[in-house]
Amino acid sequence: MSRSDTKVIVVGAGPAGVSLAYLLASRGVSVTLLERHRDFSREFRGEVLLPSGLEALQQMGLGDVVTTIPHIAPTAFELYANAHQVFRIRLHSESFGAHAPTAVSQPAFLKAVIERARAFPHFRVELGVTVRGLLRTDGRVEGVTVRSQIGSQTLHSDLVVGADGRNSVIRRACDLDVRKHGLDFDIVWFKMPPPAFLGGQSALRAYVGRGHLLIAYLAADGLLQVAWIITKGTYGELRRRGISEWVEEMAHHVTPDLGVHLRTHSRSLTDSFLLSTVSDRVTSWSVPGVLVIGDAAHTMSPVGAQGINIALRDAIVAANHLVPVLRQTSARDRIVAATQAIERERTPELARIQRFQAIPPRLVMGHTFWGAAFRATVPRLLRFEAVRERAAPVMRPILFGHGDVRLQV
C-alpha cells in the first residue's frame, strides 16, 4: 500500500470534476483527479451547451476548447403538438449574444480539459481508479483508499470532492440524505443515420401529445440524437413486442417525415439505452473534509438540457470558495465554512430549475383534467409570436442561468 498527498482529491472527470481540477490547478492548488474508466470511448448524456455553460468555459478561459472539438449549432427549433408544426424559429446569434446553444462531443470535451490540465504543476489525473472508501480520523475525512492495475492505495488529503455522477460512492460512503423533486420517467435514447428531409440543417425538433414528448437534434458526430420520454415503466411492454413494435409506437407520435425515417431505420439505431430519470438533491453538500457537487449533489433531469451547463456552474462557485482556503498552509476549519457557503449560493438556482423541469413531464405525461386543458389549448396559444414573447422571460433561466455566477479568482 502506497501513500500520496495532494491538497484536494477530485473523485470523478465529467463535467464538474474536470472544470474544478482545472480551476484548482491553475491557480496552484495542488488536486489529483480520480476517474474509475480508463478512457471516455463510452456513450455519454448531456451534450448540449447552452449559454449559461458557454458562458461558464468563457470565465474559465475555456471558451475556445468547444471550437477544437465536434461540434455543431441548431439552426432552428421545431414545435409539434400530435405530430402537427405549432411553430418553427430560427435560433439567430444575435438572441444569445457569443453563446448559441452548441451540442458538443462530452468525451472530447473532457479530454481537452484534461490535456489543458496537464500543463500545470500542480495537477495529476489517473484513470481506472475505483474508490474503495473513505479515510476518517476523528469524525473527518482525510483522504480516500482506491484500488487500481497496481493495486490498492491510501490517497491522503484537505479536500474530497466527489463529482462522481447520479450513483456516486462519495454520496453513499458520506450516507448524505437525498430527496427527490418532480415526476419520474423513463427516457428510451438512441441515435441513428440523419434524414434527408433536413437537408443538412441542423433543427432541434420536440414533439408533445398522447402522453409523449420526443426530441430530435443532430448531435456532434453527424447523427440524429433521439429521446423519447415516456411514463415510467411502459418501455418494458413495448421492448416485449420486439423493435419494430416500440419504433412504430414512436413514429406514431410524430410528423410523418420523422415516422418514415423511424421506421426506415429501425435495424439500425446506435447506442440504444433505457434512462430511468431521476431528479433530486441532496439536503446537505458536504460533511467535515467532503464536498459533493454535480450530479453527486443533485440530479437533474433531462427536460431543458441543464446537467452539464449547471455542473459547470458549480465548479465556478466551489473554486470561488475554495481557492483561498485552500492557499493556505492550514485551513481545516476555513474549508468547512467554505463548502457549506458553497451549497448556500448554488441552492436557490437549483431549487427553481429543479422546479421549473418537474413542470413540462407533468402537462405532457399526466392524466390530470388541468394537463389535458394545457395539451389543448397552450399549442394553440403558442402559434402567436406576441405570445411567445410572453412566455421568453420563464425560459430565460434555463437559458441564461438563474442568478449571477462570475469566477472571482
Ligand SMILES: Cc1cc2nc3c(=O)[nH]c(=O)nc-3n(C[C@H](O)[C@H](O)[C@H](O)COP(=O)(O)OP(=O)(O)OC[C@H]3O[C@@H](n4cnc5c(N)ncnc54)[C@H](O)[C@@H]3O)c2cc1C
The other form holds:
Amino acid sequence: MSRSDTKVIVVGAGPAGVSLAYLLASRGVSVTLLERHRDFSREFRGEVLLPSGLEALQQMGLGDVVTTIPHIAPTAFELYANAHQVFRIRLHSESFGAHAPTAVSQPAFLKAVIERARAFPHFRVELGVTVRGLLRTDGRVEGVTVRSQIGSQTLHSDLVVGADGRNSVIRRACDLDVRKHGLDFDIVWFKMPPPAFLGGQSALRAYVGRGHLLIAYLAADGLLQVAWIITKGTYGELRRRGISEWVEEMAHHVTPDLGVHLRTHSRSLTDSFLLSTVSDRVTSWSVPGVLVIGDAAHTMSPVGAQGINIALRDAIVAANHLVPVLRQTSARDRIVAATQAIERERTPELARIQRFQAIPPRLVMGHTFWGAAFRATVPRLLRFEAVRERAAPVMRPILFGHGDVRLQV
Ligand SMILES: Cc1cc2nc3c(=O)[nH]c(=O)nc-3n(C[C@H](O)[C@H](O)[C@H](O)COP(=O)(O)OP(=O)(O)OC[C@H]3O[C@@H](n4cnc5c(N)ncnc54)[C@H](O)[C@@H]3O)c2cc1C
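Return one more block: the form predicted together with the named molecule, after the form predicted on its own shown previously.
In what comes next, the whole complex appears, and the chain from above leads the way.
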C-alpha cells in the first residue's frame, strides 16, 4: 500500500490525459498520470489534427510540438462518387489560417507532450500501471487501486480523472449511464506502401457509393492509410470469402489507379484489422471525486476525425475550471462544482458534433429511400463550386469546433 501526495490522478495517457496532465502540472497542480501500456506504439489511433485541435495546442503552448514529430499536411481533398471524381479542392493554408489539417504520428505526439510535462516538478507519470478500480470512503472516491509489475497498490488523490478511452474502467466503476448517438459501423483499417500516382502529393481521397465509404491518405510515416467502412458484422463474411475477393470488391469501388495499387499490394492486407466504431456519451461526466473526459466521457466516431481535437478541447475547459479550485483548496464541494461546470460547458459542442457524425454513415450505408436519393443527387450537385460554397458553413464546426474554447488559466 502506498499513499500518493498528488492532488489529481489522471488515468490514461491518450490525447485527453496527457494534455490535461500537462496543463495542470504547468500551472502548479500536482498530478500523477497513469498509463497501462509501457510505450505508445499502439495502432489504430486517430492521427489527423484539425484547425480546432491545432489551435488548442497553440493555446497550451504546445503548438510547435507538431513540427518536431513526423507529420504531413494533405495538399488536396478529392471526393469520388461511384469511382468518378466529383471535385478536387486544393487545401490552401490561407483557408485555415495557421492551422491546416495535419496527420501526425500519435505515439510521437503523446511522447513529446509527456517530455514537455516532465519539466514541471508537479508532474509524475507511471507507465505500465493499470488502474483496476476506485478507492471509496463514505461514498466518495479518494483514489484508485492499481496493478503494475511490482504488484497491487492504492493511490490517493483529491480528484480522479478518467481519460482512459472508449473501454473506460473509470466509467464502468462509477456506473455512469451511457446514450448511443449514431449508427455503429465497422472499419477495415490498414496501411500499404505509398502509390506512385500521388507523386508525393498528400491528397486525401474519399470514395462514396455502392454502400461503402473508402478513405485513403498519406500518413505521417509516409505510408498510405486506408479505411474501408463496412456494415457492422459483415467482416466475418469478408474474411471467409478470402483476401483476393475482398480486394477486388475494394478495387471496384475506387478509381483504376488506386484499384491497381490495392491489387498490387494485396499482401499488406493481411495486416489489416477490424475496428468497431462506437458513438456514445455518458449522461453525467462526474460523481464526487471523479471526472471523465475524452472518449471515456464521449466515445467519438471516426467520422470527421474529431476525437483527438475534441479531447484537447476537453482538457482546456477542464483546466480552466480545475486549476483555480485545486490550487487553493481540497474542499470537496468546490471540486464537485468544478467537474459539473466542465460537463455543462462541453455538452453543447459534443451534442452538435455527434449529431453531425451520425449523418454520413446513414446516408452512405443506410438502406432508406433518403439515403438512396442522397447518393443519387448530392455528388452531382457538389460538382458546382457555388453549391460547395453554400455547403461550407455546415462543415465549419467539424474543422474549427463548435463554440469558442479559450485557455484562461
Ligand atoms: C479508426 C479510428 C480513426 C480515428 N481517426 C481519428 C482522427 O484522424 N483524428 C481524430 O481526432 N480522432 C480520430 N479517432 C478518434 C481518436 O483516436 C479518439 O477519439 C482519441 O484518441 C480519444 O482520446 P482519449 O485520450 O480520450 O482516449 P484514448 O486515445 O483511447 O487513450 C486512452 C488511454 O488510456 C489508457 N488506459 C485505458 N484503460 C486504462 C487503465 N485501466 N489504466 C491505465 N491506463 C488505461 C489506454 O491505454 C490509452 O492510452 C479515430 C478513432 C478510430 C477508431
